[in-house]
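Here you get one chain, nothing else, as structure tokens; it is the form predicted on its own.
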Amino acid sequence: MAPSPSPTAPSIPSGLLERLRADAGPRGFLPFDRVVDRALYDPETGYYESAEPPLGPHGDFYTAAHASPLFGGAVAARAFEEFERLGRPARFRIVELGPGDGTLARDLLAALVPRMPPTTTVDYVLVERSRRLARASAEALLGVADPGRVAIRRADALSTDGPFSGFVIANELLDAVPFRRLVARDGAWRELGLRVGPAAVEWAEGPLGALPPPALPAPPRDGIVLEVAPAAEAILREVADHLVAGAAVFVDYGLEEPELLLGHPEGTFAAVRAHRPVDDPLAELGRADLSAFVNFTRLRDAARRAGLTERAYVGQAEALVRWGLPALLEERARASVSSEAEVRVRLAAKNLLFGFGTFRVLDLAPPGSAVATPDATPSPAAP
């Protein structure tokens, strides 16, 4: 069940390879969170500020956003929606958490500038922590800012500017959260994750360190691995405390915890080059994308303890159906020059639909906000 502790040659980049030394001491361990944070978004080694573009058909991965203009347009309307809530306020702000190469933000705001008044203006902030990322974003929205309509800037953290009113939107950031991978030993926890030498890299296992609430469940059975991210856990609680009224939407794949457990009990971590998986992902730390289902169920307990309200917990294509999605199809095939190009955007549609299946959307109202939530399904009942 878990990995296998047979060491990698370092053909990770040199510099990546001497940071998780340094990081790991004289120990030699790292929990995997760490070995993430390093892999991902070191800021002159880690895979996101790589040279070559790593989102959409030509990179490494692609989102629902990259699928189809459609999913910026149904996210719109969501955004929209409360909009309206909020008593149509003259400066409505939406906060996109990682906003990778701006495909997301281009298409919501392309969709919801039009139906806006022209007394509003839309405060587009932008939290991406990789430098490149940020760039990207910032190219693809070249000529969107408008005086007076729209306004675009990016920001360190959601917290940056204190409390605020607004929408906050996060499409496929929780799954590439530094996350943790824990392992089954003779009833128990342990903390899986690298053993850094000086010629090579390989799993190792060490005590579990602390963890936030909630407890973890009790193992099925040795051997089993299941992948925490405190770190979106995090997230959540930065929602909590500074969204004074509106709402947060996180999408993203992931299943319960006891789903995890029994379908997936060698853990989900994933590593993926050119939308393949990497077949010894050590071996590719730097240059491939790493992820892991999220755990919604520690994820919605976060949210929970931290006095967030779930408006709704479905599937994607159930939100997108309730966010007009159905409507916007057919408004952009009518417009379509071709035969050919309606059926293109007819598949992009059905892609959104169904080739998503394991996503969920999280559609949270902050503390304080009286929201019935007949779409919420009970979280865990906490220990």
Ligand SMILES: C[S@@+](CC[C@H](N)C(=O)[O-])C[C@H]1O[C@@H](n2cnc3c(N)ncnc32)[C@H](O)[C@@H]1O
Given for the second form:
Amino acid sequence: MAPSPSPTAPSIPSGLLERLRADAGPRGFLPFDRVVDRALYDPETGYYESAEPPLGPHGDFYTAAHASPLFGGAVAARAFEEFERLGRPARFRIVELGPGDGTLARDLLAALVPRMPPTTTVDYVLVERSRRLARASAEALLGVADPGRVAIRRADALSTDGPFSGFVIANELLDAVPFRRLVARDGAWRELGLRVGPAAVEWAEGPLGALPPPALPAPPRDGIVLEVAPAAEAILREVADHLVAGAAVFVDYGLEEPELLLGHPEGTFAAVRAHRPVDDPLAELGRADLSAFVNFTRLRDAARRAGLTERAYVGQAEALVRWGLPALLEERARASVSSEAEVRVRLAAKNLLFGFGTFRVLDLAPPGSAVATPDATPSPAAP
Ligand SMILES: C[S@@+](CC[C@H](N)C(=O)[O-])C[C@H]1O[C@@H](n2cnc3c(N)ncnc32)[C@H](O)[C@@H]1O
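One more: the block was the form predicted on its own; return the form predicted together with the named molecule.
First the chain shown before, then all remaining chains and molecules of the complex.
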């Protein structure tokens, strides 16, 4: 159900509160995507710009990339398939969207480069919205990749250099882009957001702003909340407009819209700090990670309308197995220096396969690609 509109007395940083107040203007109301945008990405007060590292075991949350280098190894295998499909070009471009602290980039390159012909250069482009993490991801790669084999650079957007062929990868990007929250009231959808007062914010409802198609479903029970992320759909349109040949692979947690409406009537918005959901997300704005499940129905529809074709839409476990995780695991287990290290490798692989239950992989081909029958529905990961 929708959060009760009772006031909270948050201790959110004053700079952030000021910005939210300015954004809200005289109406005093902000749709929630505007709040997420400021709280996560404001260059001065955004969570992703803070001095504390948000990602990894010492941060607030970890992703599959931090769970094991096997994740990067498996993604490298998928990237290599595209390298072959493109006819083994002398320069192979990989664009990573939202590389965070650079963990995936480091592991992917470590696994990929030894497989490439010595005459091939990998152009690795880091597209990271947070200035702090853009620096961190570039620094994580310093001295890691042989400059004769890999050219690493940062870009403001996937579209910066115009159309290209190659491999686009984004892990847990789409759950972190600003999302809107809609609430069902008296048979209609309303916008859920914040009323920003002089010293505090509180949940509030306003008229529904413009939404791109597809149309919203008839609102079910009163109070049900649905999150949608037009900004995530825009990222897919940008891919469709610039990726000429190759593939774009998005890994993220999420569900189809009917599953969200039935299984998560309160919505899926979560604020996480130190690996735990926080009790009062509004009190932690600017200091906690904010995310929502990806609405795969809307995302896939946006992809189709933009001309992208699904090569696969499967659960993370199934994708990793297809990309050769079992063989990579055995290789790494054999190379372990002790039995304890081997057990750790195997446990990390188990976590990748069974600990990311709602994670799905959307593997897209650019407009005009000839694609064999795509997969239909992701199989849930076994417990
Ligand atoms: C949840 S983190 C995931 C980081 C990394 N991919 C991983 O798997 O560890 C989301 C990342 O996406 C970045 N991000 C969000 N929106 C973005 C955008 N529009 N373009 C590029 N990066 C973005 C964030 O700054 C953050 O680094």
